[in-house]
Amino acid sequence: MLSILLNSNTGWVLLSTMILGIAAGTIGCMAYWKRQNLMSDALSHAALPGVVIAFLIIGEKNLLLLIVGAAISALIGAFLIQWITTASRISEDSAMGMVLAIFYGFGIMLLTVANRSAGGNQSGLDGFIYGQAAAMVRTDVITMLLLALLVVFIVFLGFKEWKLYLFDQQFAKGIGLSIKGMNTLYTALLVTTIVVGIQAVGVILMAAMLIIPAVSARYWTQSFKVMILLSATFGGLAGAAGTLISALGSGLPTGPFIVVVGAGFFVISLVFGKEKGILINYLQFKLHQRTEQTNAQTLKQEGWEK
């Protein structure tokens, strides 16, 4: 195991997936409180056509340019969701589902075309569906690392503003905070996190990186600040542990192992979480039941004595 850790490529990939997990866990908390868990799923699928179109234009696998293509495609998906919701009677959930299915189908169709082109089959574009962290080179890792750190930095820099934007928009407007601007910045950060992670985790599993750490953290605290810190910690640990496990074997996919480790944190939180965890709920129920029985016995004894 030590030799694997000392391998420079493994170390870079492990560091990048850990930072990706931290960024995804942080942004995931915002998506959770905005009740837009499906939005991350829709935008991650919407990024696929942009990746393939960027490849067809430039003719090579340049991660930074593929990320730019993915970001443009995902932003178009976000705009369409907003437009469909405001210009029709279709609900936001339905709009997200439509964009997810249409963009993903279009992306798969383009991917088939790209794979039949010269060099397309060897480009590794299929890795964007399920993720292929081990295939990343050092420049890919540095690109991913810098963008993920930028996302985390922006969130923690404006923490008070984010809190007002999520929980008290009327007060935020009163002090001159632009809700439209905050919404645009939130969408940009969400899209950036998604497109940064699709190379490592894939468009299908990226949504899990955003949702699972946030939901797990919610079982431990009522504080938004603590929830973000816990979610970032769960995401970072899942990214590091999943990468390490996949590096121990040959041909083990990194993305699914990251998601499985994240799911492990969720199960632990679901059972042992101090905020409505199954075990705490059961103990509180038994304690309440015992208190009720004690009170009933006391009243009965007092009535007997009278």
The other form holds:
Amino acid sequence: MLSILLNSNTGWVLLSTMILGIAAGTIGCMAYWKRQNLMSDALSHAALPGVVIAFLIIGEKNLLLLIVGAAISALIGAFLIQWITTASRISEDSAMGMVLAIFYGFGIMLLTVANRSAGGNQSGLDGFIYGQAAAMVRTDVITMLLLALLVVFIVFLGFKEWKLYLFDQQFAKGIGLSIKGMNTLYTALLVTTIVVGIQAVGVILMAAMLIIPAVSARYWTQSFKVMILLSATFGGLAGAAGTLISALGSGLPTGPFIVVVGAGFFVISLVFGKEKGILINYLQFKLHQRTEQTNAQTLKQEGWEK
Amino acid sequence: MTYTVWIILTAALVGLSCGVIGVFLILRKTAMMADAISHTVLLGIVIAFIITREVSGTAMLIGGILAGVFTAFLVQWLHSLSVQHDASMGIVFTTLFAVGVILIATSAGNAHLDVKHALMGEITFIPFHTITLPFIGSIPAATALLLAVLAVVLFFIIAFYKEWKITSFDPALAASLGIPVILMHYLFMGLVSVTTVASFDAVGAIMVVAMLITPAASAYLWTDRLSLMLLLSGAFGVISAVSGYYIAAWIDTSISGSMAFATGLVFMISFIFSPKHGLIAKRVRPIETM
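Next up, the form predicted in complex with the partner chain in place of the form predicted on its own?
Below is the whole assembly, all chains and molecules, this chain first.
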């Protein structure tokens, strides 16, 4: 185990997946309360054409520019979902599904063109879509680290404002907080987290990183602050543990192992969680049943019922 | 018949069956379930492959259907434990997909299966795997499978047309009329899974989502009548598939990608020009639409 960590590249990758997990866990809590869990799935697919167009324009795999392309494309996707939902009778989840599939299809079209024209360079681009944490080099990791830290920092800095924005928009408006501004900032943070994560875990699994830790954390607490802290912890641990597991053998994919570890946290929370966990619910049910029984018995003994 | 004809015919079949099934996804407001199921059938296909050790249509079909229905069941179960509906969908499908990818990497690697193939599909290879049927003769296996699936889908939709209509528009009324709403739900999820698995080889996971959701959403903008919506959606599916093929041939790119893109074009036209719910119609007579 130690030798894996000492292998410098694995150490860097571990650090980046951990920070990514922390950032995704944090933003995931907001998405959870905004009831936009699947938005992350739609936007991560919508990022694809942007990645390929950026690649076609600059002609090389520069992570920061690919991320900028991905972000623009995902934001256009977010805007379209919003527009279709408000301007027609199409519901939000249909709009998300359409944007997801059409953008992704368009991305695949462009990717095929890029593969033909760019020759040997395309392998890196494939890794970008399916996620290849192990193949990241140090400059990629540093870019990811900085962006993910920025996301966590912005959430931390405006914690009070975020809370108002999520739970009491009327009051937030009253004290002069711009809901539109907060909405824009939220979308920007969500998109940044998604596009940073695509490189590590891939387009499809990025949604898991945002959803699973937040829902798991919900089982342990009623406080938003504790939920964010827990969710970030779950995300970070899943990122680190998944990376370590995939480093144990050759050819083991990192992203899926991160997700499976995260799912493990979810199952534990679902069963043992102190808020509405299955076990607690069952025990409370049993306790309730017992008191009902004893009550009935007392009533019987005292002759109230025959 | 030439390869091109087979490819276009297969694509049109995908468009038709997905378009028809998709109508109910839109009406039941479970469009993202298409995305979830299209990812989890991968797990079913992989497990079927690991058990039978061969890339056979029947085993994969069964594996895919089981995986799809299992997904619907898990989503419903988590939701009943008070997890938000979309969150439970997100947890279930990403986790099952992750398990599928791990299984491919560890025990099914190197075979005919790889993630990229499953996600994108390769319709150009369809004409090479043929089977021989009585009366018809030699026909690509995927095309035959899609024909059978289309027959099954049409059978269930026509046979229970009234039941689908009531359960989709008013589940409470349906329950009070004694229609088995839960059973209909799982039957529907089964149909979505069958269609998805059958279309998988041709257009891949993501394009199935495009074919399932977009033509139906486009048709929803044109009409308020279920029967007409089914016809339009099927037609839009076929139009997207065929024009997608020609776009791909024209700029020499991924066929399934262009088909998804073509569904987007059909939707864009509907979104702008539909006489009932289009942008222009709304602008011209804003009071009537209120």
